[in-house]
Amino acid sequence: MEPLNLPITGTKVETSKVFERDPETVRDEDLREAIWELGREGEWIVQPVPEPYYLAPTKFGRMKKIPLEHTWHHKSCGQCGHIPGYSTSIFWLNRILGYDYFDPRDQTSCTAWNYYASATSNQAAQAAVAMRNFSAAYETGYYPLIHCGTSFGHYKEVRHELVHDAKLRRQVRAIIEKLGRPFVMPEEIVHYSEWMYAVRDELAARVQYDLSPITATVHPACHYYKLQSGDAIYDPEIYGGQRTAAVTGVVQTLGAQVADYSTWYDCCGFGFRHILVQRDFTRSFATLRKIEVMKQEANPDVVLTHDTGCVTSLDKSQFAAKAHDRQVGVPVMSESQFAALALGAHPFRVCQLHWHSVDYRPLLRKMGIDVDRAWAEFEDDVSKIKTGELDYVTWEHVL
């Protein structure tokens, strides 16, 4: 497929027409007004978002509050699990920012992929895992931060059938108090990606290189904007408040060029099930419907997500495409890994690029950095540590 060389056009939109949203007409009910009550009714107890927190607009104009600090980071199993970088850069950005955080051992999965993947779960087991976890964070003092995309998405699921359904909201508080646990929901579920956008004005200020000449493709997570789609983040300024500000508009604050496609609304291929056992739906999807057309309509140095499922199927999916003389070939990572880049995280020990399979040193060479040294830095890192001269790679090395 040849190149369509077509001009690249930002999240400016190309009309002079301005939507502005009636009030009166949002019919989005408001959750946490139903979340307040069923606690003053003594259903559960509300944990509210901690102060200080940000106001993010949402589709229907609701303001949604993100805490800034006292996060309880709820990690992923996919990102922790072989896209270490990932969840390193969110916490790498809030040690950056000086921000108060925990990173719980007493954390599951929210086991969403393997419910969406294979259904051997039901209602009540997601429920229940979701609440433990949300337990866990209430007892902590910490306030839930979810990093996975679909984490996001399924507790929002979870959290809207609990608030309808008496029915299943006592048999999982049952669950939760034989376990010994208060049943608890936090006053708002927040992803990261959220969170960066709260902070995205702090981190462009501390910022290393210069961004311009980098070109990024931005894919949105169906989980995080598709799923109870009232509660995502939406900026008049991005799209005219017609898509999810999640990503763009960190990425175009950090001063990035965001290069819009035609396949923007298009799901990665991932498939829960498929990406394990019949990747070749993933890896056609992945590589026709969203890299390809990326490459060919706005030929990005980067794509940037914010979901794990996302960055897996887009990156992994590349290597058997280009065996098919594909036009593939372009970096995939997380906005956290791209951002942590850009002020200055070391791309081995922070954001662990080397368990990413698309070859990201031309991005990493045109945005500045000396990836040979800092490759070289990182092996001999990995000869200390096989020597038994340094245990682990620790947050000193790296701050």
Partner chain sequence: MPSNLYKEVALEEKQRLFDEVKADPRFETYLYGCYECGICVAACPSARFYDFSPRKITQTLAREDVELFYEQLNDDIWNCSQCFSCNRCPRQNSPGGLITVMREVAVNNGLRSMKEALAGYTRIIYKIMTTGTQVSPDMLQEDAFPDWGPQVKKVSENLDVWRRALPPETLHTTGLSWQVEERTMHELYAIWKMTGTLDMISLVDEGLHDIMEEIMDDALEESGLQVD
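Now that the form predicted together with its partner chain has been shown, please provide the structure of the form predicted on its own.
A single chain, with no partners or molecules, comes next.
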């Protein structure tokens, strides 16, 4: 396999091609006006993006509003279940930047993984789950920010269906009314990695380590930019606007090197169904089509991505390949964890890297982080919790 013709210069992956986008000539539908029109007709309440917001360029040249604060964090069931440092890194970054946010306790899972993997649901039920979460955010006065790429893509599909299907809208509205909640559609559906992109310069101003020796490869989440793809972030300054700028734009701005590889567009192996019913296929695809190719073509210090399933598949699959002496052994994490580390977050209290499978210690040492000291501090926390001296680790311990 030959790497794509996108040469790397300094910290930027560059291309000579330039794509000029004119939103007026794009066939892809912009749903936002239809959403506002349905709001004016009384079909639902439209929740506007709160100020301050960042205007980000999207695939077809339209500008998307990204709220900087007053965000309601729609967490990921997979992140909370087995990558908890993913979410806590996002929260930590909000706190470091001084942005107001809300961590809800009454959010439900989006249930998309179950739906796409097993089809044990129906259209109205899936849409009702999405709209119930949107209403919960609206009632707090905060704006939904989606942590999971699968939830993000799924909710965009739900939005498309509800805009175009009046019968489905009536069904779902009736369900929401039975719950005693308002029927609300957000102006924009926003993924956390878009927020990371929006605040990348603020993050870079607070970096504590020299990241120039670090080489990262980026895996873009399919559920982020392939489902209802029109409002994913594309920046003419990143990959010449040919690929989504999420993750890469942040990593470059932080000062790390971003290396290209030939299977950039490939799925991580998670899929919607494979991870449940063909796990060996997932493990093989993740290691043979992604990790080994990255290792051979770029030899990165870390793989960075922006979705629950991607971190899970690329990190947790490597043990199987290692047992067969394959060329693996690259740590995997979200760009939120990497950014938090770069800004001085504790590797274990905040980023919780001890939940990851592949050895991350060489990366931390190369970044200049004293991993042995950090581990000793974390072990001391655990000892204090065991003896009752400490109930749990709080934000006061980590800021």
